[in-house]
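What follows is a single chain, given as structure tokens, in the form predicted on its own.
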Amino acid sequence: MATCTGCSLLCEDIEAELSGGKLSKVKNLCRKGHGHFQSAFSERTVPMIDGKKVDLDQAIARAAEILRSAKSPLLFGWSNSTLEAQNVGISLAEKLDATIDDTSSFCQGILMERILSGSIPTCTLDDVRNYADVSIFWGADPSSSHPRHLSRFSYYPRGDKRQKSYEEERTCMVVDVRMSATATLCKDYLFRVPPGGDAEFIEAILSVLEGKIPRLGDKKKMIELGGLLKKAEWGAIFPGLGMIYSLQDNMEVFERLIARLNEITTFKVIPMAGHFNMRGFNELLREKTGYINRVSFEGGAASHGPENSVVAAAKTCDAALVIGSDPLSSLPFGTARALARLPLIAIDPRRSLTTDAAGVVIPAAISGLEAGGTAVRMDGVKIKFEPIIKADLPADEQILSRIMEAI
């Protein structure tokens, strides 16, 4: 059995056979996972310095030289790295007095912080499968982002208590700005919100729960939603980036909604993390520093703040190491341009815009396929996995350890 690191579900039931350097037979892989496995055979990186091929030792030595010379380096990425690699990375940041940040800094971090602090109740995906009769995907489309979510945990499976599955005992709802693929499956329970309108939508739900007539939108539809929430025996809400970006710094209104729902019945929240070990980094950094992201070790002590986010730090740092991420494709243009102008080190198994722009490229084994390790699923469950493909490339952890030794 193999573990798929294509998303944060970390499916452990993958059966794969290899023949002639290709996948010849697979079972239980979704389309996203299949693409992830196939990527092991194409678009791989090679060791490079300033656009010229070198051997691995030279690339690692050059990376160490850049970081050793830097006065204010940035270490970014981490969400697609194992816990073992993240642990070495945090130690490296401490040694360099560097700033360290991950992708949650501009996506799920604002919610994950509340989950890990306990201010918003959470549970495991196994709890959802066994007990949930209502699942709400809010600003999320798992049919596209986490294709096996519905079938393994939230809608179609038969759990310990929910033996009749979606046919009789489960209701799936979607709160979104559009008719997504997931919304199409449960279109009778699609609640449309205008872009940026999630806070007002939550206020309307709170009004209905208090027995008041909502001021927003289709009053009949809102009253129907309030009735469904009140009748739920055990509910789960899965917030995606659509909700996160809409609420931004107004997450308190969502916190109020969850608190009110739990006065009536039981509702838990699991963030729809995208990368396979984003939550792992958040938990590990919090354990070591008290913060889940945006940490600077300048002066030998950990400090936290928006000035330490990748968006801000990219404009003030004098070197950057990017691991398992492609910020030049995903970050705002100004930030991406600032990173591209720096002495940039990219550690990644696959080619990307970031590796193409990097002065130093260090290829790594693909976690879960070519390298083993440990990761934390989106619901906080720790998963250990072993490689299924023999590769000559080192794992992220080994590369970081060698850079640290060279420094």
The other form holds:
Amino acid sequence: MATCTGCSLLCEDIEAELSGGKLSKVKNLCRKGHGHFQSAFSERTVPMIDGKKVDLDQAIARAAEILRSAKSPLLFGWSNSTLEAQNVGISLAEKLDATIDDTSSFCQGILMERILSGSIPTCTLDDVRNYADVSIFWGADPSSSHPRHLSRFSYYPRGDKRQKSYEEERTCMVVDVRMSATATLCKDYLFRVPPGGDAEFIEAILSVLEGKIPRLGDKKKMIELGGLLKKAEWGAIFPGLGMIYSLQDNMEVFERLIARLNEITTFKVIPMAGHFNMRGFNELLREKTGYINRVSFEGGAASHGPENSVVAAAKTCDAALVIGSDPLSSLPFGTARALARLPLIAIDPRRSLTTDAAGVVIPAAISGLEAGGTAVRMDGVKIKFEPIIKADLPADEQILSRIMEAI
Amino acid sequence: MMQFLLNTGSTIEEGRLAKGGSKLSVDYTQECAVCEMNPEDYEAMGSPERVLVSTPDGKHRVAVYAYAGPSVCCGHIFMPRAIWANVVVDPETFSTGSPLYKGSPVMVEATEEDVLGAEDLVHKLYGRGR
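Which structure goes with the form predicted together with the partner chain, now that we have seen the form predicted on its own?
What follows is the entire complex, opening with the chain shown before.
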């Protein structure tokens, strides 16, 4: 059995044969995971300096030189690296007095912070499978982003207390601005909110839970929603980026909703982390510094703030190391351009816009396929995996250790 | 030219191609350089094959394929989260450290401009590429 590192569900039941440049005899992979496994054979990177092929040692030496001579380097990415690599990365940031940030910074960070500090109650996905009778996807579309979420945990499977499952016992709801792929599965329970309207929507739910008539939206539908929430025996809410971007620094209103729901019944929250080990990085950095992301070690002590986010630091740092991430594709144009103009080091198994723009490219083994390690699933469960293909490429952890030794 | 609210997000094909290391492929461009519009809005715009999506100040713009889809409300557009959408996502974070990937106001108009692949787009925007 293999573990798929294609998303933060870390499916451990994958059967696949990868040999002779081909993927065959596949079982249990979703379409996204299938693409991830096939990537072992496409668009692989080679060691490069300024667009010219070099050997690995030269690329590592050049990376070390860039970082050594930088006054305020940024180390970014991390969500697609193992805990072992993240651990070395944080030590590297400390050694360099650098800024370190991961993709949670413009993703689930604001909610993950509350989950890890215990201010919002959470549970494991196995608890969801065994006990949940209501699953709410809020600004999340797992049918596109985490394709096996519903079949393994949140809707279709039979659990200890949910033997009749989706046919009789489970209700799946969606809160979204659009009819997403997930929403098409439960059209009767799609609650549409306008962009940025989540805080008002939550206030309307709180009113309904108090027995008041909501001032917002379809009153009949809101009263129906209030009834469903009150009747739930064990509910789970899965917030996605739709909710995060809508609430931003107003997450307190969501905390209030969860607290109120838990006065009535049981409701747990699991953030829909995207990359396979985003939560692992957040937990590890928090353990070491007290902060989940956006940390600067300048002056020798860890400081935290929006000025250390990749979006801000891209404009103030003088060199950047990007690992397992493609910010030139995933960040807004202004930020991406600032990164592209820096002395840039990219550690990645695959070619991307970021590796194309990088002065130094260091190829890495694909975690889960060619390199083993440990990662933390979106619900906090730690999962260890072994490689399933023998490859000559070094793992992220080894590359980072070598850079650190050379500095 | 009409104003819309831009919503960006995942699609399963975007995920498959991105995870598959095919972000620079024609398939990826066809999946991600697109703008889904409500059928009423799409018709009102003359059912164009391509549209130009731009920031309200007109400083940043990108041509993408347009299609009518039932998933979005009138006044909204959906683009898969990829480099094309990120040309017009506002990088301002309002001290939160996170840009507005969902709910950014954008302008949309029919266009004859070509839709560029990721590499050509980067070359045009940054003046660099492979």
